[in-house]
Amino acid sequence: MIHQDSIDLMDVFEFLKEVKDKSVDLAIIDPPYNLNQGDWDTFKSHSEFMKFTTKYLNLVINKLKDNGSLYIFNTAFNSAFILSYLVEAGLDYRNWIVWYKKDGFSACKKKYVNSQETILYFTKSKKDFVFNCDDIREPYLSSDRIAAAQSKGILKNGKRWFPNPNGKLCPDVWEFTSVRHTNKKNGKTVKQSHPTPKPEPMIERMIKASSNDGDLVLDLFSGTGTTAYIAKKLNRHFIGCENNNEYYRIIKERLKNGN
């Protein structure tokens, strides 16, 4: 039996079988990428990886409310296949979000250096879904121009435009430094408790944008529990699973201690 407002130590498929259909407002999925980060991220082939991916996505779709939303992380290559699958499954495509990781130097000389990951954003409905655009506004880039526009405005298409005091609407390119680089000690990167943690402010943006107070957030492949932790911080309910004992221990401590 799964427990609300806690993460269960369970296999993802066994867990999803226990989740009530049409009960989830927002699903944030940080799944395996098939990049051999560990046993959990290693598959015999791309075909086997996609079979695994579509199997859990089929279950997730059933768990989403009719006005629910879904974010899923992956590589750009994998995301092209996942996007096609989700469209065929009937979900409504919203955005291909590029996460610019600012992850330091990478010595890649046979192609362009990879400095991003993909986040696909889908909703179950074309029109009826939560998107709190004003809760995730960003600072304007040109502070001098915006300061001048506050009093006189800027002429656009024959109309006067005045800047929003809370900043500009959020774009689909997100600049968040990787956790590996924000947790440096004495200028050096250190080994993380999980190989692929996601920045808390990025998860916070998703939850603020696509859910409201009291909504239920699904945290699959929970890792160290960042999504659950932020959901709790933002007064959302959450459910989720992790099948690694060490990561599960970290999640329990994190949710208990609030850090």
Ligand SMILES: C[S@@+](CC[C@H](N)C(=O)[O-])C[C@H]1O[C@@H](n2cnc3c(N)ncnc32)[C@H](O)[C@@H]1O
Second form
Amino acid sequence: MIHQDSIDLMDVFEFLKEVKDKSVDLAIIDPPYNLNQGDWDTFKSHSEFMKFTTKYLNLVINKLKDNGSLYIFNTAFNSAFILSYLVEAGLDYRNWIVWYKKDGFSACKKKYVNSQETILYFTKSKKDFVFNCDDIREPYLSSDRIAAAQSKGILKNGKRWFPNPNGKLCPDVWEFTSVRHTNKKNGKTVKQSHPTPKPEPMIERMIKASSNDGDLVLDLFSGTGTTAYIAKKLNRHFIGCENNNEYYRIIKERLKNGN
Ligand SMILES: C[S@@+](CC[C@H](N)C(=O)[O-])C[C@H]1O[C@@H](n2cnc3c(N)ncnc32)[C@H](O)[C@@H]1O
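What would the structure be for the form predicted together with this ligand, given that what you showed me was the form predicted alone?
After this comes the whole thing, all chains and molecules, with the earlier chain placed first.
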């Protein structure tokens, strides 16, 4: 049996069998990337990885409400395949979000250093979905020009435009420093309890944009429970799973202590 407002210690496929169809408002999926970050992130081949990925995606699509939304993390390479799969499955493509991590995967000298991850944003319906664009506005960059525009406005195509006091609409390139980089001490990486936790403010943006108070958020590969923790903080309900005992204990503590 699965539990609402708690994360279950379960394999993803066992867990998804028990989730009611069309019950989820927002799915945030931070799955394996096939990058050997642990046993759970190691596959024999790209094709084995895609078999695993499409198997859980098929199930997740059925769990989404008709006005539900889905975000899925991965490498840019894998995301190209996942995007094509989701389009074929009939979901509505909204954005290819680039997370600029300010902390690359490696210092590779044979190509450009990889310092991004991809987040694909899809909705089930073309027209009927939640997107609270005003809740995730960002500060304007050109502060002098904006300050001047606040009084007189800026003339654009014959109309006077006044800046929004809450900032500009959120773009599709997101700058959030990785947790690994944030936690560095004297420039050195500190051993973390999980290899790939996601920054809280980034998950907060997704939940604020694509759900409302009381909605149900799915945290599928929960890891350290970042999505569940932020969902709880923002008064959303949540369900989710993680199959590693050690990470599961971290989630339990985090949800209990709120940090
Ligand atoms: C990328 S991490 C998620 C990190 C998380 N977003 C956070 O902020 O901490 C993916 C997680 O999926 C878990 N996992 C991998 N395969 C799984 C499976 N078949 N069933 C359940 N959990 C799985 C791993 O143990 C890992 O903790």
